[in-house]
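In structure tokens, the next block holds one chain alone, the form predicted on its own.
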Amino acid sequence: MAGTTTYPIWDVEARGDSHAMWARMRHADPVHETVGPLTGNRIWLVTRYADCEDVIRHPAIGKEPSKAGLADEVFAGDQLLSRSMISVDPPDHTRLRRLVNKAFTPRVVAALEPRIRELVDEMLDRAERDGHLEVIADLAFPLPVTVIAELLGVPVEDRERFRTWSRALLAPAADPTAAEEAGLAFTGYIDALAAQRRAGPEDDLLSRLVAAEDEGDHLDRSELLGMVLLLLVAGHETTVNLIGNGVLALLDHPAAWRELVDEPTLAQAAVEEVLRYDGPVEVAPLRFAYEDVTVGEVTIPRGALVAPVLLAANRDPERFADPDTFDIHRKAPHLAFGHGIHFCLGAPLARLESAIVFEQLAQRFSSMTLGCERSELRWLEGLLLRGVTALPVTVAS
């Protein structure tokens, strides 16, 4: 039976203390039943590492609500993503992943490194001149959205529109009307851009997605919209929070920051520990129980929504020694990018961008301090993304 302890799961004011809440749940009630505030559906939060792995790869837990006896329209907030890779099972997932893999290759990602370094240099030049930096607004947001916009072939000057759309679409419960309006605006924008690429292909990812074929197959309109949304909107948001959470973790752990300053080549290792310690995705996108499924000691009924809590799994003491300790020398796999067939497509790009940011911050600034009281930081609403809304820092060479 699920426990009866009350947790402040949906309390915006408790967002800063999420780790403590998940630790209590992981210990006392590791597969916890709650009710979603938007739909009223039963949601089972899974908090232990081994259980999350089990849920993510379980053949009777999947991405399509209709297979669980649920109506797709109940999840209208996810309509734009309903035909994307993140929302379907094989064989559709296999086909979509294969098609986009042809356009989003490791070679394409590796070729972006010089441009990423150039952008970070420009942003840190301003910080060095000013002596301060708003990490989210001046670095963590503009870097990934500029990179993915340039890669896709979307005008970078529209990036603030993407920011507005992404925030509305990723938190539909906060303002359903804003989410609907953002969806319509995004759809019209990408439809028009895709039509331009069909008429005159360019050397960009959108042109390759429009032309993608595999044994006569292609992306239909809803699949193309879902793919672009996944890459352009949902994709950049996770990198924003990976960078922001990483800088905050380094501010909270001055010894780790000093190590990085002394040896900037530790940047990649620092990225992996940030992903484990305070990753950008708190709760993985919902899955659905296609039949009664036992997870740990709890039977989750058919039709229930299942949510692996990545933030909790990545601090599971059964998996990690001293899990609440930030250790950039730690070598242990984590679940920050998911697991199995739905492992994050953009993980290599997010890792590359974040490592370059941490490396160049360490090379440029010997001193970096928080520019406000720690208690003044505000965390994002909702359970999907983990990050602060703003992060002012003072820097000195």
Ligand code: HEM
Given for the second form:
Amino acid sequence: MAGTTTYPIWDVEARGDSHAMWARMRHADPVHETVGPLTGNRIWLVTRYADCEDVIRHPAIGKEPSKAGLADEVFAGDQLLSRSMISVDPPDHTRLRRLVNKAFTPRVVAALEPRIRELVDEMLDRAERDGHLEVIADLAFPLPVTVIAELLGVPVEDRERFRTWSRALLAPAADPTAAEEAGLAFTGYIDALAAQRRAGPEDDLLSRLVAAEDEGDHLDRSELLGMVLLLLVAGHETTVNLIGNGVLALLDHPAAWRELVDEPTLAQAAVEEVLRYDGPVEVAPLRFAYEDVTVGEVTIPRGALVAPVLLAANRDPERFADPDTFDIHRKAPHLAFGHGIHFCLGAPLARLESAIVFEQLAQRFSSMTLGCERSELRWLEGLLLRGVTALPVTVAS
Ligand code: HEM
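Counterpart to the form predicted on its own, namely the form predicted in complex with this ligand:
Now the full complex is given, and it begins with the chain already shown.
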């Protein structure tokens, strides 16, 4: 095992350069043992594509810490999320996912296209008038949040509050008090909204979930809260960075941007390559080893935490030719949405929203340039998400 000091895994200042760090690790020590800075637990970071696929679908590696002999409270992160589908194995996973699957199929999501186009149009109208936009605050954040809030039936005006709560709940170990307060505020808010829907159902996902809760054995109250929280968090924190990272990749690769301007229908292909080249989920949510498991040449002991590094897998030279080249014609499957039973439920929605954004940007603006020095961009803290905090651009028709 290479020493942990070799890799600045937890160093906020090194976040912008994480591709280089993962490349070194994947080459020298592809299943790398490290120690979590907050909990002091041993974590194995898995960086090769084939090994990531292997651990994600391994029957002796799963989502429930108790099956690995670990205390639930310490590792499950937020307690509400710990009751959601992303944190449980079958049969609970199968039951919870089945309840919302239908709302996210490609066909159902395609019906949202006119509304998504309308929202993107409004946001880009403003950018066209002003000649500039801050991609994250003016487009990448409000778009997915509005769409998921409308789908769920949660008032869009409250989006800044959800954002504060979801940030606090995603990092409970960093500030336990803030996480606890956010959990209470969120619970009170959704309980009140659920009571309204129970009294007068509407045509939204929350009303359907409340009906499922009332049927008793499908969904209990904490599962309902976990489901809503998971969907809101996913809607807030992921697509934002797919759009942000995509605009940045297009700014860094003017030839690809020109191609898109000439042929905006390439937007879908561009989305797939952004997902591979610089996907928004850097490290997939933690798993736990239920037994000793051999991954690559390394034996991971029972009770260990296992983290598939999706960003590293998607640039594995054993899987992709010229992995560091941004090539929108690549057509290569990737792991940005995960794999197996936990494969991202929201993938069709995230793909559609981002494709419409890239297509509309290319259709409206022949020129798009970065509005600050590249070195001024700030990267998100923490290993879960990859993206910049702000992305100012100047645009011209
Ligand atoms: C670009 C945007 C997105 C990316 C890159 C992404 C990525 C992922 C990944 C990697 C997983 C697997 C987690 C694991 O294996 O532990 C996942 C699961 C999930 N995602 Fe997404 N996601 C995105 C957008 C969304 C959106 C918009 C929604 C909801 C509207 C969503 C809802 C979910 C849910 C519910 C799961 C859990 C599925 C399960 O456990 O069966 N995601 N996502």
